[in-house]
Each structure stands twice: as C-alpha cells, then as structure tokens.
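Only one chain is given next, in structure tokens, and it is the form predicted alone.
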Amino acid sequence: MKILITGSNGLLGQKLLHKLRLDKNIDLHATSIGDNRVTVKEGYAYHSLDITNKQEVYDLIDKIKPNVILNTAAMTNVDECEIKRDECENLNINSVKYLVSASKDFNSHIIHISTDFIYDGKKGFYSEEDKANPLSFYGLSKLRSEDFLKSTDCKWTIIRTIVVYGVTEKPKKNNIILWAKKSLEEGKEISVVKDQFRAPTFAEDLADACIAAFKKKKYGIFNVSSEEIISIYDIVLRVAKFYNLNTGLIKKISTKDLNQRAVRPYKTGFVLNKAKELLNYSPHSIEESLIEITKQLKKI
C-alpha cells in the first residue's frame, strides 16, 4: 500500500510518520514543504513539496500512485488566516482540490482534517450532522474544503478535531500543553482565557484516528477529540497540577480581553460515538496523555 502524507513536519505529520514508518507492508512517502524536520529517515521517503503549487502536486502525485493521502497540512493560526485570506484560501481549500484532481486517476483514499471551529459554539457536544455556522475565515476555509470534497466522487473521510496537542521535533509552533509547560517551568506570569471551552485531543489518538480510518476502509465525517470538555484555564491548570507547578501564575482572562482579531467559538466539544464504532477510538485523558509526553520529551 503506498500512502503520502502531507504536512509531514507538523505535529499530527510526525505522528502519522513515525506509527507508519515500520509497516513493511506500506510504501510510505512524506511531503512538507522545505527540508524534513524529521531525525529519523528511515522507512519512508521525503519529498519537498509545496502544496498550493498545482504543477508539484500533479507531478508528485503521478510519481507515487498513492491509494491513501493522509492531509495533514493547513494553514491553522486563526488570526493569520482572517488576516492572510489568500493564503489561507490556497492552503486549506485550493490544496485539497489539486489533490482530488490529480488522484482521480488512482482511486485514491483522501483523509481530511478539519476542526471544530466550522461551528458557532453555542451549544457544545457537536455531533457529525449538526449544522455549521463557522465565525472566522479559518473556519470557514475548513468548512468549504469539506464541502468540496463532499461534492466529489472520490473516497473521502473528513476528521473533525479540536485543539491538537503533543510531543513534536524541532517544532516551529507549541501547542496548548507544551506552552503552559515551558512558561510555569521558567516561573513566568500566563494569562489564560477562562471562557472558551473545548475538548483537547492528543496527537497521538488523532493520527490512530487517521490509521484506523484507512485500514478499516471508513468513509464520511467523524469527530476525533478528548471525551471531556473543560476550559482553557482549565487545561492548563491540569497541566500545572501535574506536573507540580505554581499555579499561581496562572491568570484567568476573558476572552473580550484578548482583543483577538478572528471570533472564536464559545464552547465546542464532539459526540464521538461513531468514531468509537467504527474507529474502534478511544481517547486518552489529559494526564494519560502527559504521562506519554513526559516519556516523550525525555528522549528529544
């Protein structure tokens, strides 16, 4: 089986890397744009690849004849995205219509990432079919992407996660937990939105998400994330319980306060219960999970 993964530097990319790599029964290729990030090399071949460029997507694409593509690139600073519209269009839509079309001739299996953000967050506890009503151009660029591949005849499944967070190398970005981690580690003051309510998920269940989406040969929308929604001043205080750091640095914000250019929603949250089905999904608790990343960032 040959499998592409795109985004391969970022965190869910090294994810799918390093659990795919050892398969001899898979023919892994790796793309992100610019050198790979990645220590080990072995298992797989890298390609350069930059996904908004049509002509290098075809090009590679008819290289490898993949039966599965595992989506993992996007444009995901959501201030960025209602900033740089352009960008974020060709990255998170445009992209993924340029991997449709040049592997229509291969039957290729298309998995989709795409995030809680393309609802309003008004209720919380999302489940596949409920109605999206996205508040920022990032959420609106994932919704219209899934769209799109909806109105295709490819093989498609879209994941639906929210706030990924892990153990990556040489990361160009940190995540929720890491960031929490460093800056009470280092004694520093944080301030932390107390408002907005969301259900984590740890890379490592999401790219075992993607793997069982491909192997079990499921198709549609699925929700991938933690079972429990908590807030963001939440998180990161579970984070410094665990850890044994002083909480008191960590200051309550509201999200008026922020200033933040894109809206964000209130509170989301999945129903997971058909990625539980079907996926056989089942997801860590935040400190499950910090216990993996403890043994994790031992050996970076």
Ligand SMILES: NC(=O)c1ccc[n+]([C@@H]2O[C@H](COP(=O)([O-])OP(=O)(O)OC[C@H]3O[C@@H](n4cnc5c(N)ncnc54)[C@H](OP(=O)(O)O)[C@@H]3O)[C@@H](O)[C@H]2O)c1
Second form
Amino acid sequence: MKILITGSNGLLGQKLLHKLRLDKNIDLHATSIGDNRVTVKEGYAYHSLDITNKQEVYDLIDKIKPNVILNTAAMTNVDECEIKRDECENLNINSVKYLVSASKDFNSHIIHISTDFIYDGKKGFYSEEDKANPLSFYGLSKLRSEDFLKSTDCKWTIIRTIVVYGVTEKPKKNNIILWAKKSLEEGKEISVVKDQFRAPTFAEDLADACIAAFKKKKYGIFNVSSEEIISIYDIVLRVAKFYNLNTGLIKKISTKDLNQRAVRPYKTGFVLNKAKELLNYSPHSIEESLIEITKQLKKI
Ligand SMILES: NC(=O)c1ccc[n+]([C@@H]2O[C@H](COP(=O)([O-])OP(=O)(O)OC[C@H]3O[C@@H](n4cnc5c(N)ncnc54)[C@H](OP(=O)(O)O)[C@@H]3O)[C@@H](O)[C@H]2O)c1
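Taking the form predicted alone as the starting point, write out the structure of the form predicted together with this ligand.
Every component of the complex follows; first up is the chain already shown.
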C-alpha cells in the first residue's frame, strides 16, 4: 500500500509518519513544505512539497500513485487565517482541490482533517450531523474544503478534531499542554481563558483514528477528540497539578480580554459514538496522555 502524508513536519504529520514508517506493508512517502525536520530517516521517503503549488502536487502524485493520502497540511493559525484570507483559501481549500484532481486516476482514499471551528459553539458536544456555522475564516475555509470533498466522487474521509496536543521534533508552533508545562516550569505567570470549552485531543489518538479510517476503509465524516469537555483554564490547571507545578501562576481571563482577531466558539466537544464504533476509537484522558508525553519528552 502506497501512502502519502502531507504536512509531515507538523504535529499530526509526525505522529502518522512514526506510526506508519515501520509497517512493512506500507510504502510511505512523507511530504511537507521545505526540508524534512524529522531526524529519523528510515522507513519512508521524504519529498519537499508545497501543496499550494498545483504542478508540484500533480507531478508528485503522478510519480507515487498513492492508495491513500493523509492530508494534514494546513494553515492552522486561526488569527492569521482571518488576516491572510487568500493564503488561507489557497492552503486550506485550493490544495484539497489539487489533491483530489491529481489523484483521480489512482482512486486514492483521501483522509482530510477538519476542525471543531466549523461550529458556532452555542451548543457544544457536536455530532457529525450537527449544523455547521463557522465564526472565523479558518472555520469557514475548513467547511468549504469539506463541502468540496463531499461534492466529489473520490473516496474521502473527513476527520474533525479539537485542540490537538503532543510532542514533536523541532515544532514551529506550540500546543496548550507543552506551553503550559514549560511556562510554569520556568516560573512564568500565564493568562488562560476560562470561558472557552473544548475536548483537547492527544495527537496519538488522532493519528490512530486516521490510520483506522484507511485500514478499515471507512468513508464519510468522523468527529474525533477526547471525551471530556473542559475550559482551557482547567486544561492548564490539570497540567500544573499533574506535574506538581505552581497553580498560583495561572491567571484566569475572559475571551474578551484577549482581543483576538478571529472569533472562537464558546463550547465545542464531540459525540464520539461513530468513531468508537467504526474506527475502534479509544481516546486517552489528559492524565493518561501526560504519562506518555513525559516519556516522549525524555527521548527528544
Ligand atoms: N492543532 C490543532 O489544535 C488542530 C485543531 C483542529 C484541527 N486541526 C487540523 O488538523 C490538521 C493537522 O494539524 P497540526 O496541528 O498537525 O498542524 P501543524 O502542526 O501546523 O502542521 C501542518 C504542517 O503543514 C505544513 N505546511 C504549511 N504550509 C504548507 C504547504 N504550502 N505545503 C505543504 N505543507 C505545508 C507545515 O509546515 P511548517 O511546519 O514548515 O510550517 C506544518 O508542518 C490541520 O488540518 C489542522 O487544521 C488542528
């Protein structure tokens, strides 16, 4: 089976790469923009690929002829998406169009990652059938990419997820758990929102769901997160308590104090029944994933 990962330098991309590279039945092709930032080079081929470059996408897909495309590359900075809308549209929507048309002749199964930000956050605990109503351009771009995939006759799976966290090599961006841990270890005071509720997702769980989707040939939409819906403030508090760090350094703030460019949903979180039933999805709790994260941090 030939598999192509886009965005393999990113959080989810690296997890997928490590989980698949030692599978003897898989011919793995990792791609990301620029050089490979993953130290281990065995078990896969790396190709530099800018997925907004139509010709590059066509040439590489034509060369590899992948059975599966795991599309993790995206513009993920929500405020940046609000400002650089053309860039966001190119990366989050147009690239999906290129991937679909370039892989048409090979009947590739495209697994595409979407977000809880397609919802407006008024209800929380969303199922796959709940109505989307994005509040930000990022959310809208992801919804449009979903709508495009749904309109095609290719084999597609959309996996929506929420606040993904985990350990990666040479990360370009932070995630809530590692940021909180590092800041508190350094004795820094941090301000954290108390009025946004999420079900944070361990990157290993998300990668397992993506892999199950192609191994089990499951198509359609899947909502994938952790079970528990808690405030961002409580996520950070749990990290502090787990590592026995000074909780006095964590200051509660409101969303309005942040003055962010993009509007965020108040409360998301997912109903996981479909993923549990069809993908054998079994997410870790925050504490379970912190045990794993602690081990992984010792290795890098
Ligand atoms: N992280 C979250 O909290 C979260 C929540 C909901 C949904 N999602 C979705 O989950 C997916 C994976 O997220 P993630 O956290 O793994 O993202 P990530 O860490 O930002 O990884 C995305 C990767 O895409 C690469 N990339 C950027 N522009 C590219 C281009 N033009 N061509 C090819 N590669 C490009 C980036 O390269 P550089 O590293 O060099 O910049 C990065 O390595 C995304 O679709 C995201 O929207 C994420």
